[in-house]
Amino acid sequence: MPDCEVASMNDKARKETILSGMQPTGKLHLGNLEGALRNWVRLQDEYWMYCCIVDWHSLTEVYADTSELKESVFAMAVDFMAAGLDPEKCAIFVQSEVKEHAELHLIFSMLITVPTLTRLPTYREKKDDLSLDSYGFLGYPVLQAADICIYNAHKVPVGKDQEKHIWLAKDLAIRFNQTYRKVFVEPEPLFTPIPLILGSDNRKMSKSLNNHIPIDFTEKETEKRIKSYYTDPKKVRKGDPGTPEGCPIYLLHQLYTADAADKIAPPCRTGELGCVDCKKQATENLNVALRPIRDRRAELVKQPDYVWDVLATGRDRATQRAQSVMDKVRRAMKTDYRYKKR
């Protein structure tokens, strides 16, 4: 069994390692659930898995006010487990509690140029939108590469928009291996189909846009939010023909309504199904689907000691793995200065 892995895992079934991370910048919503967490839950049975709450990354935006960070970390751990991540199958932990992330970040920062970082699309897109121009923001992808490589992760489950960042992690692993000696696995992106989840304004679901449906919404709050959803502007009243493919409510039906292509799309096109009834059906089916997650979430919130214990155990597992990799890094760089008796 590989060092530091979770004892209950089946070594024969899991031959490769995965690193996944998410920023604790607010309550998780449907986009997070369907775009990432559902996939992570499936993968935990196939890989050695490290699920990291990347609080250092969130500092690029909240560094001036970290008063809510602890609460956000706790809420994310609760949401992870409520969605189905099992601490017996994967290590759930907080990035800043494993200091080796920072150590490898420093080393990797010596192997990359500033022009390379400024050419990354995420930097160019967000620099002006978020008015961010700190070193921490520029070096975000280098820390992300360290997050991946400190566990010698083989795969990183991401959407296509993060492909360049995984490329950078692979490039830094190669640079290190060529400069010193081979220590790192060359990580690869693990692309899986990610359902498109749109918010109430027909844009990508996002907390910052306030168009999202948080996992911890009550059923009444969910109903209220879905009632506010954008629908086909040409379908003003029942009887008007609609175009389900362009409607965010139909996207919810595709996820939460059985046989939506047969039960929802045809009557929408003919006008037989009005938007009010369509939203009502979507709300009912979504609430039914989320009920087990919400119930589990409510239980976990009442057990803060258990949640923090899970994070502590995950930290210890992650630290063991990270320290093992960093020992190899230091030996490769000849910076393992510890005196050894001959």
The other form holds:
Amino acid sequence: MPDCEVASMNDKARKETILSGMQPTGKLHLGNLEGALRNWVRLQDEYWMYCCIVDWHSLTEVYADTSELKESVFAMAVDFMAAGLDPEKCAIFVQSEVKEHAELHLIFSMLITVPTLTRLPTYREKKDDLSLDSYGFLGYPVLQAADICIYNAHKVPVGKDQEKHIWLAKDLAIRFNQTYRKVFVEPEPLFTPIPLILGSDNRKMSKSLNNHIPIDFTEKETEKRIKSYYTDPKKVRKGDPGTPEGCPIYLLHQLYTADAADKIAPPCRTGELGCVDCKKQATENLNVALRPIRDRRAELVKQPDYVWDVLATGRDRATQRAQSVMDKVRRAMKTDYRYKKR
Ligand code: TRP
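Now show me the form predicted together with ligand TRP, since the one above was the form predicted alone.
Time for the whole complex; same chain goes first.
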């Protein structure tokens, strides 16, 4: 049975399923784009892809103020498509629209101990920053495991920080299969080399640090943000020799400037290229690279009905797949009580 019914793709070539998830916490920035999305866009041709906007996961942080959630979900769908995810090739949908995620989460929660969850570094590191050390937050990785297993995904493209969560999903799949009978595929992480992108303060790019370059920045705003970037403190004026390694602007050049190793690094080292000019070139090249994405974004924002329709179609495809897996779960657990389909 096909995982999702999409006419235009080379279905025969697709063997495995991928589930990827992202929290709708504000608009996408360069770090998300280069770190995750570009990769997803590449994968959509080879796999059955399910791209999930995990709004329930973001409740662990924003549960008390959900006023911006709908807008963030919409913005994320727009960003996904603007970056090149094609709704003809993959299912783009919202987690809370497919209730089976919650159903499997509950069943998985029976198969894991509380100490296993409290030992996870992601839990320990974040727990003190949260306003509420909730039951929901403790169960975050269990819900993530359900996200993955409800589609019987083989691979999950994630950053290294998510390694333990994928391991836990695999553990839960194995545990279920051993306790009842084999229903689940054992998922594996798909680590892909992620280019390093730093924010204006030379720390990891993040919205909360306000050191980021959102995709929907105008070219002017991008220029302003890049002007504010940290550079080699020893290079004060043009003529001073610089060190491209360790300069966040040079990292941008490596991504967006052809031949950066020949054109940017040597003149920076000799002092011939000053930081002002160097930033100007980085800005121009970045703006050129982002232009098609920004243009598509602007178009999509003008068609909200289309965007919500894409999410509805994605929901239907995802639901079909999730229900078939959930039926198997119920049969394996002998809880398939219903004699008549609702
Ligand atoms: N925890 C992931 C993150 O913070 C988001 C996520 C939720 C996810 N469910 C997922 C990622 C399922 C991959 C697969 O990035």
